[in-house]
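For reference, the chain that follows is the form predicted on its own, supplied as structure tokens.
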Amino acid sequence: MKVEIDSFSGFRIYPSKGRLFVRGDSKVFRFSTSKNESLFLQRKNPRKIAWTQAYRRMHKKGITEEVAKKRSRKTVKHQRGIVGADLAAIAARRNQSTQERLSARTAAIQKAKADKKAKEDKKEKTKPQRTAPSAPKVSKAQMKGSKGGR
């Protein structure tokens, strides 16, 4: 026995019951009662009519099997090392006092400045002294023999 489903209400339609409506684009709609057919032809939305299956499904009515609530997992925080610093280094830095951190920072800045100064001094010693060019400067256009924009 083939049982059809009502296109509007979602109810079952048993053999020899109901009506068939074929739209212009050849889509078939089945209705169990004239009430369902009339509401469909008035273009009513079955999701807004309380007694239809579409409404009940949308508003989660009559679902007795799924009484147990879904359990949500609690997020667990993990400590991980960052690139360039392992977990122990991060913990040590976190436990440092502000005074220690400030002194370490100033020492690092002083060291960086000293390194930069040493590098500059070395660069100046190795750079050869340039002599002034003897020939006057000539642009590429003049070298090719152009008339200079005329």
Given for the second form:
Amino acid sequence: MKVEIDSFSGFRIYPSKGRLFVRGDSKVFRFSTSKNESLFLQRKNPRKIAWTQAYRRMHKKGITEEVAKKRSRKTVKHQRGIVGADLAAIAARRNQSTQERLSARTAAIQKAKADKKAKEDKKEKTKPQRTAPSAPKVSKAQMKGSKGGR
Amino acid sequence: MIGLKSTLNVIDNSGALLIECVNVLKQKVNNGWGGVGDEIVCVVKRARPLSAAVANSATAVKVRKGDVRRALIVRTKKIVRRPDGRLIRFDDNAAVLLNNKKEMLGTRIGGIVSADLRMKGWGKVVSLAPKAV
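Since the one above is the form predicted on its own, can you give the form predicted in complex with the partner chain too?
The complete assembly is shown below, putting the previous chain first.
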């Protein structure tokens, strides 16, 4: 058993009471009494008829018992992990003490210096090797030139 | 309450638009009033213009103005009472066309129909309708 509500006044319609009207656009309207039905068909606006629920809600009549819904909206900030730095990594980084950070920094610097040095050494080693292969080239060209020159 | 000379809208795609009741087919009484779920004999008063292609094809049903056909009432302005005590009324009188063997002529129904049809044995019509109240 379902208790419907009146489409005009907002009253409750118990089973076997009232009427159901289906309009040409297939919209269904329920009326609890002929009074509601008549006013609806006269195209009266329920918001202007003082005893309807629509009017009472609009003019806030009899709502003092209901607490006004005023809850402060606080946006909660969530920490999210990003691609490349998941939540655990972010937390670890944040919780590093300054000491740790300093030591990590110096270690990184040292490492960078050492790498740079190693690179430079590598370069020097390969340089003399590079000049040696170029020497025969020069001589070949010379030879060719001498041949062509005759 | 559809009787002689009552006009009904046709809500299927058979081609007719407006029909006028000529006789209400009820078992013992062949006059009186027709309600939702009753068969009536009707005259097509207004029909959609038939295109030449439709007129030539043998399978399509051709309903022209002036045809005398049977129809089934699906909506009435007069209130219908349901067994649970509800009273239902529509905004207009509507019908779908049938042939002599109680089969529908159209293939689709465009509009709401009364669910009383199911109780009177026209479940097929109800199933074709987009909505039934």
